[in-house]
Amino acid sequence: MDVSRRRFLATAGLVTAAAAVPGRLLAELEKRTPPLPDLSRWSDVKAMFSLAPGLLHFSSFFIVSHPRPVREAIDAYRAVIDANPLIELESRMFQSEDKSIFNEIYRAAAPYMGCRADEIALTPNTTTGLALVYHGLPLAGGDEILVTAHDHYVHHEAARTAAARAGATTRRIALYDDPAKVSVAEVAARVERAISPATRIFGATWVHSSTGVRLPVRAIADELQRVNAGRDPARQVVFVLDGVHGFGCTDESAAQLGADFFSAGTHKWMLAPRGTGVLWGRADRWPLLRPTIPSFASLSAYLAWQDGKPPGPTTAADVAPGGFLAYEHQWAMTAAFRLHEKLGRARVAARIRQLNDQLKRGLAAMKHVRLHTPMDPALSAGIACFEVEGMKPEAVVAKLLEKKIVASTSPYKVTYARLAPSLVNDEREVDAALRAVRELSAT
């Protein structure tokens, strides 16, 4: 056992007991989460939810039915917890950084995401972290945010009350005009043409909720770099992404995408225990942000509060929030990304790439249906948004319910109805979608 540890653990006179418990434990949990089934058939994997039967599931892109490999490790998670609450929290949660649950969690998404361990920051949501960036970022009077018009609510809102307390201001624009057009170039040159001296961040979002629009993130990312590449490096613009509804559906690495942070729940597509979610950033990025939660993984920082002394430059571990949470849950994120790692990333999108263009294509040969989403499968992902003509998209969303189809309808003050295929679907329930909607014609 290492000097810190043994500090830490000592306090609580656990010393003995933690070191004598962990091995019991694990195997434990091992015994408790069989290892993954055969998985080359993707009825196989369609089995592994536990999803209402009678109905046709379009919308698991909002959260996640827990796959089967991933409800084991709660299980056994919980269990162990519930056996031994006190000696198992400390002995997992409180070691050396290198040794604690924290570090299993970064090890088992680092390749998935393309990065370094030390890279990330669990947290509970793609929200908390887009706040974490926004406000711990450095800003002040006379700085701007400029984001999108396509952003969701939270990512608006987190800029918004970052700059407020800096006393900086934020900017929208729109990237496109019609979703279904869009294109490489056009995004690149309304960003080119955006930024200004004053911006100091620059906020997107991967994949919209509103239109289904996959932005052509490394042509924005080219486009900073020029930016940045004139400007003093004090002053350089930080790119800032919300990637929660590309991450688990597309076959591109969330460090390689060319952000500098990147923030993802991953109860989404990533198929991992509710109420967890990543946060990525650059190496030389972190060191720019101010911690606003105490973190529990930082074992550092925590011990030079405990010596008085003024934490080192914020690392990755610095900046994941800490307080209770239902560990259960985020340990068990190991389980979705070995989930993902077994299935294959590119086989995963191109399996969820084939189910949507087959629903897209089916969409536009209807000329009742106005599809709203990109048909090049460059610039879309898993979500199709459309219209149906003469009727609401809370009447389409009841309508097919009506019918035993799950769809949505897209939160923002212009919204669209949504169906979006995942591996909870195969092709024969793509085709009952398509012909629900179709028959919606006669309504």
Ligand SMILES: Cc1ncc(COP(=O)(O)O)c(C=O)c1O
Given for the second form:
Amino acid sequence: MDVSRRRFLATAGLVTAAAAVPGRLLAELEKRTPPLPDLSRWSDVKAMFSLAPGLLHFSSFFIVSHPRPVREAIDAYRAVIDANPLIELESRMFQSEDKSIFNEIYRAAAPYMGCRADEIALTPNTTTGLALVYHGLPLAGGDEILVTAHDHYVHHEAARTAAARAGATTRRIALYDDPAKVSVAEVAARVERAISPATRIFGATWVHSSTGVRLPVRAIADELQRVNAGRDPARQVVFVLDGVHGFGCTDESAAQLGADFFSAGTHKWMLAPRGTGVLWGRADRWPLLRPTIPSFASLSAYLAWQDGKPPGPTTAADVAPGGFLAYEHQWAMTAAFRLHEKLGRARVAARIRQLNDQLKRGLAAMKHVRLHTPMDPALSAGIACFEVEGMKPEAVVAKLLEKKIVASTSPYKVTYARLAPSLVNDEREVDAALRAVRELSAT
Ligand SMILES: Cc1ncc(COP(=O)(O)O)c(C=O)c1O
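Write the structure block of the form predicted in complex with the named molecule for the protein whose form predicted on its own appears above.
What follows is the entire complex, opening with the chain shown before.
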């Protein structure tokens, strides 16, 4: 154990008790969390969710229903924390950086995200990760944050408030006019045209919850790389991506997409506990950020504070927001990454694509329906957005609920009805949803 940390624990009188805990905690957890079952059949995967029967749930991307292994991990962690809150937290989080439970989570997430464990900060959700990036990046009067017209409210607001604080400005650009006809070339050309000498941050969203469009992130990153090649290193454009609706439903590594920072809640497609998320940053970009919220995951920040010294260059751990949390949820993130690893990222993506293809083909064939999401699987993911002739999206969702289909509307100025087939659904349920939409023509 680090000397300063030992001193810290010793003042709390915990060294002896804490040293004995990790082995016991692990044994306790293993007893309470059975190994993952055979998940080769999708029906067995679907059965892991305890969603209300009698409804067909097509809005799981909104907020997760915990699958069984995640519920079990939460319950197990909750039981050990309830039995011994102080000792369990001290031993798991503060005993040593190497053995900290944060590392266990980073190590579970890193292979899935295609990055090093020390490039990830744990956050409670997408929103917090975006705010930490926008408010942490250096901005000055005259600088501009360029975002897209397709980003979520929380993204625009994180950018706007950060810009306002720095005397900078924000601007929005549309990357397409008709989502159903979006193309890689059009998106790249619009980004190229929109970047100005004042642009310091470009913010975008991987999969749009407004239209279901999945952006060609690599093409955008290539464009930005060309821009940055001609710029002073101190004035490079930083690429910030809201990745939440591509994370856990596509077969791409978040850290390999081409963005500089990637924020995603893990409480949607990743099936991790509610109130959890990740913020990834390129190793050489983390030092750009000023931490906003004091971290509990950074021993060096704690030691610098203790010694009254300035902290070193910012690391991912420095940016992870501290303050005590519902740790049974955060710690159980590992169970979700292990579940995805067992299921296979490519296999999950193929399944979600198959169900979405079935849904979109069916919707596109209906004369009274206008599908706004592209058919091309490279430009879409797990969300299908559509309109029914003569009906407001809210009315479509209400009528579908009468037919036991849980759909949603997109929370944007221009709003559509959304159905999002996922691992909680199967082909029969997609057919039932299509039947229900078909019947809307007669109402
Ligand atoms: C594109 C997008 N970004 C961010 C959010 C907010 O996500 P979180 O709850 O993880 O902050 C949402 C909401 O569902 C969203 O659709």
